[in-house]
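To begin, one chain is listed below as structure tokens, in the form predicted on its own.
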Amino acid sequence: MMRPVKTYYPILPVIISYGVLFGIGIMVPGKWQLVSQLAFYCALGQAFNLFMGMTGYVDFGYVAFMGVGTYGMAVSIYYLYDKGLGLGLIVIGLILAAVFSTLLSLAVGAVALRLRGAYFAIATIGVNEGFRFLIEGARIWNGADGMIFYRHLKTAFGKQTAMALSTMWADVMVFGVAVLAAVLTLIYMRNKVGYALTALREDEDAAKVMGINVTKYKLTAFITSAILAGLLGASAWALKLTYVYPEDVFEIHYTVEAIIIVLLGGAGTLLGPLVGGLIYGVSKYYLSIVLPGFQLLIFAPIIIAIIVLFPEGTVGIFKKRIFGTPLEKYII
């Protein structure tokens, strides 16, 4: 039985917001760099929120999925550039990014998802560092020397196309990941997956008593979120930068940024990660211009104040304000 169209109305503000953001980047001279940065933060928040927001579990090793996704695209271009695959080379890179992140999420989830709360968070802290040291120590994919593959990309596509892929189209793919993450989040919210995740987030023991297979649904959200992170790493890092070093792609501060974005916008909401990404990205960008070198010193207390004053996030506060109005059906 098909669900009413109005069930999916909440996706409209998200799609419109990304469309406006993309339009600003295209039409306003000199703004594409800022827009691409904002798109990355929004996509990061959307992907991370699908697990953290819907389950209440905080994964401090989240950047590891982005890292292996980066290597997925890098491996495709580095080793297959001379096979005459054309755009199939990029498709294979995205597939490898999804496969690598899925395998890692299965390995991590099989162990860590048996834990709860702080124990889960502690168990995931070492994932990114552990995987980084594995790559460096075992010299997997050139180890600490990394992979530089702009020459390979240029050989495969030609100079002009390679430049277009590593600039414009890499950012377009980031927008695609952000929209995909939002659509999947809404689908989960409107189906039994979302209901089960909401139940376990509120009271996991009660959810088990009611017959919900909490491990199954946690793993579903965990893998989906990991795949989105892998695709984001493949596009925003590998394809855009055309190089990858393990010490760069496994930096834990990206996970911290994802947590901040979700909390700023509103964990478990559809629009929250987008709003949080915009607030975080714009503030970070302009503070670095106005107060270079002091932006983190100023930004940190601002973030803490917002999170303390608005524990439900900015979208959570907005939802309360529009309750009972026609706008209510567009914000969840």
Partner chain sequence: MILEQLSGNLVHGLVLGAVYGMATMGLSLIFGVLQVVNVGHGAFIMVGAYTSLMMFKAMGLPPVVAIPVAMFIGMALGMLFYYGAVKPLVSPSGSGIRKPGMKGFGIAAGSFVALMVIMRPVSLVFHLHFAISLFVGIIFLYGFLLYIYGGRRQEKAPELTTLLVTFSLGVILEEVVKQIFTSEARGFNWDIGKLDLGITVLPYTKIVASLGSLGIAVLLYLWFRKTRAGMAMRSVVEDDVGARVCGVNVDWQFALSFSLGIGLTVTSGVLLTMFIPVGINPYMGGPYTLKAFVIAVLGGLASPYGAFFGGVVFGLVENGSYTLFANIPGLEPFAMTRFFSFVMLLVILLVRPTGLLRAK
The other form holds:
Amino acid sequence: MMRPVKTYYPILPVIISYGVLFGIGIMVPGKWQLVSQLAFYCALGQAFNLFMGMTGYVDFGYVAFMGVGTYGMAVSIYYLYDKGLGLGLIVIGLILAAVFSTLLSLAVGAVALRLRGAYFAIATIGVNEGFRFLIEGARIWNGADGMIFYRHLKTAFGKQTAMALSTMWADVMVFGVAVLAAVLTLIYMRNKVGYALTALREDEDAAKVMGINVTKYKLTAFITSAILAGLLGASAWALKLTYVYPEDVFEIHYTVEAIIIVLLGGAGTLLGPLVGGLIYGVSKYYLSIVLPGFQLLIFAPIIIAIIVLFPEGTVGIFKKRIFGTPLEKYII
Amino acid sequence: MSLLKVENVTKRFGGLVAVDDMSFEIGHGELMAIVGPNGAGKTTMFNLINGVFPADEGRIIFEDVDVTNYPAYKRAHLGIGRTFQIARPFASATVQENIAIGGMFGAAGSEINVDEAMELADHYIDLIGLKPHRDKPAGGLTPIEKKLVEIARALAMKPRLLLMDEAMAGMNPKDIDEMVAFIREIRDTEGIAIVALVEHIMRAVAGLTERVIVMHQGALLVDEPTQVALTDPRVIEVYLGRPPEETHAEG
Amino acid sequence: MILEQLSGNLVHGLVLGAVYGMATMGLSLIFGVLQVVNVGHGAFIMVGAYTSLMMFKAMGLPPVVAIPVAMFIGMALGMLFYYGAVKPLVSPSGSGIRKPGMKGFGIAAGSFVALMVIMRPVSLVFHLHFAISLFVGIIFLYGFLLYIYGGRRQEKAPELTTLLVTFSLGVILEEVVKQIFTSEARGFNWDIGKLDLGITVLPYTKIVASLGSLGIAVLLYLWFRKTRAGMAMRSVVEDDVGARVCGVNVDWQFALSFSLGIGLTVTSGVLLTMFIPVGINPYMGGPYTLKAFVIAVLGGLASPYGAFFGGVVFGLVENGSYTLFANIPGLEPFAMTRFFSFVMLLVILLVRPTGLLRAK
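Given the form predicted on its own, corresponding form predicted in complex with the partner chain:
In what comes next, the whole complex appears, and the chain from above leads the way.
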């Protein structure tokens, strides 16, 4: 007998939500900027949740994967713009972003994933800083001067297309990353990977004794999450802004935002990062107008309050409420 | 051919020798106990057998495979199952998922997909009689129910050797008798060797096992059939102290 | 030439290393007793730096005078944060408080609405956004009130949560300081002369900072070894259950160690400004967090003295590697040194994880 909960239905609310969000952005004039920002937060949450939510490990250096992903796209456009590759340039950029973030996640994972809890956090907290200073210190890819490549993009695609790429298609790609992250999360949840991750999140020693190769599954989640971050950086930062500075793309505040989003929505749930991303994005937007400069000051205590009082997050609480109702099979 | 062979295994923690030159064998389908007072090194011995940490010296051979340097998960794949002293089911996962995880990753794991593991879990849920709790998170169960879930989870791994750490600690005599009957039943139906680890409850040891290994200060003291072992003067001395001037062992 | 440079830099490294060591002792103390890694460590150093800056600028008092003040501020902050945020997660006896029910929720909602009315949203367009942030705000205030009026009893929380909480505490401090002092980098100049050692010139301020660090480390050592209170705290590090059985009030020891650890960290911020009296800004703590982790891991994480010696080693290595990088053309020595400390952390964690984990 198949249990209804083991289906792929829960992807529906996610797809519908992104569809509606996208629709609002297209239909309502002047809202695209806000909508794309919200999509960015949702994608960030979805990607981060795939590792933090599923394994219970906090990667404080997570933004480093977005940073190297940004550089992947930047390097492709900056150095290959005159090779006549057409849209291949963007494809290569995305591939490079994935490759860079995979390599970095392998390097970091090789050290950090052997370690537990606090030691893992200690090992990861310097990754973004470390990488930033490697780029600046060894003057890789122009070092601290960064790369500015709108001109290159224009030469490669012409003014109109370059404009469309950075103002429209970059944001569409962010939506793509968000959906991809959600789909991957659900696929993981429905397969052995997901059960292995649940087990090791709850009790790593017991998981080992159950025959679970914890390192393998942790690494799987870590690399997947890193690649998604790389793609997000490549689209939301490199392609959209058409410049990259090491001090911007390795900024730890993006890790903080990812943590807030995941916790707000509910760590380890599928819908959580989406809900968290929307709540965070909208409140931040609102606060930036009402109380500019106070956003982090307001959100940091919220993290603490959630951890102490509502560790399940919004979706986690909602899930409990709908247990046993027909809604149950759509929300995880 | 024996199922498990432990050869001269030693484990030290800093200056403390937790397991000291232990050697013994366990046969297929055998039902036995490792007993000993608190601090005798029983749990350490278990951890060495299923690979929570490696032995400093000696070899551990399981079904003719030298597993001394195998990590815990590989030993689980070969067929060594384990329950913990304080039951540790995965709290956020449901009872069914908990048991299914055992099936998915245990000895039969490579041939079982998620759906099959869920069906297998249902079978064991019936066996332990927790059907009403199937879809509840395991974290909310009573300690005895958690223990049962853990046993079912270990059984779903399809082990050939099951190590049960203090399966009956904290139970009243009635529960102990039920548990003894239950463990005997599993041994007979599943045909697996079971090693129970017991600190105090001699009632359980006598009723349950055919053979007993008594550990004392990390070393093997007695390895005899149950009735012989329990009347051995050395065993009595370990548990009760030397009469008359010395005091009895600590509770 | 390079040797001369190196020996000069090593002297600076040794002197700075003592300060680094002292700046890490608080981290190790808190980890040793509470098993909590203070991820917001650097922010507390920043608070110390501002204490020193303000006392110098506003009252003309030298940083030496700021040391006891910083210790006091730090211990007070430590107590506040311990009871405000850390205790429900680590306390062996749980928070043991009651749930406030709808009354607390009402108070929270009411006070937030009041707050928002005062702030007055810019226009009607924001009503939807207002509603959502209202919701978020209510969660926040509800949580805050639960602390004051009671909350549910908690099991000891997993490590993850303590990391996130200490991290958030750091962010809160940074943001508060930013609101007060803006994010502009500040500095001051306390000049009491220089000592010429031949190979290099050392300002007396650095020597004072270094000796001060050593003095505090020695005091802490004596306090741990010779006083009842210190021994009680040590007993908790060894075995908190055992300590409780022996009549030590573990809850209070947790509070005290957290407070003392934060106090030491804030004080170290003052000492660091004697070394580098410029670049004081709300986000200056980040690099120090990373350095403190390297040092703490070097010294075995749970041992304050280990941390002190780790700091000295780190100071020497950092300045030594700076000299090296400065002599390789095409490299930015400052950035490379910081990259190097990150690599060092990974390497130590890679080659000695067992040794580190043994330190518990």
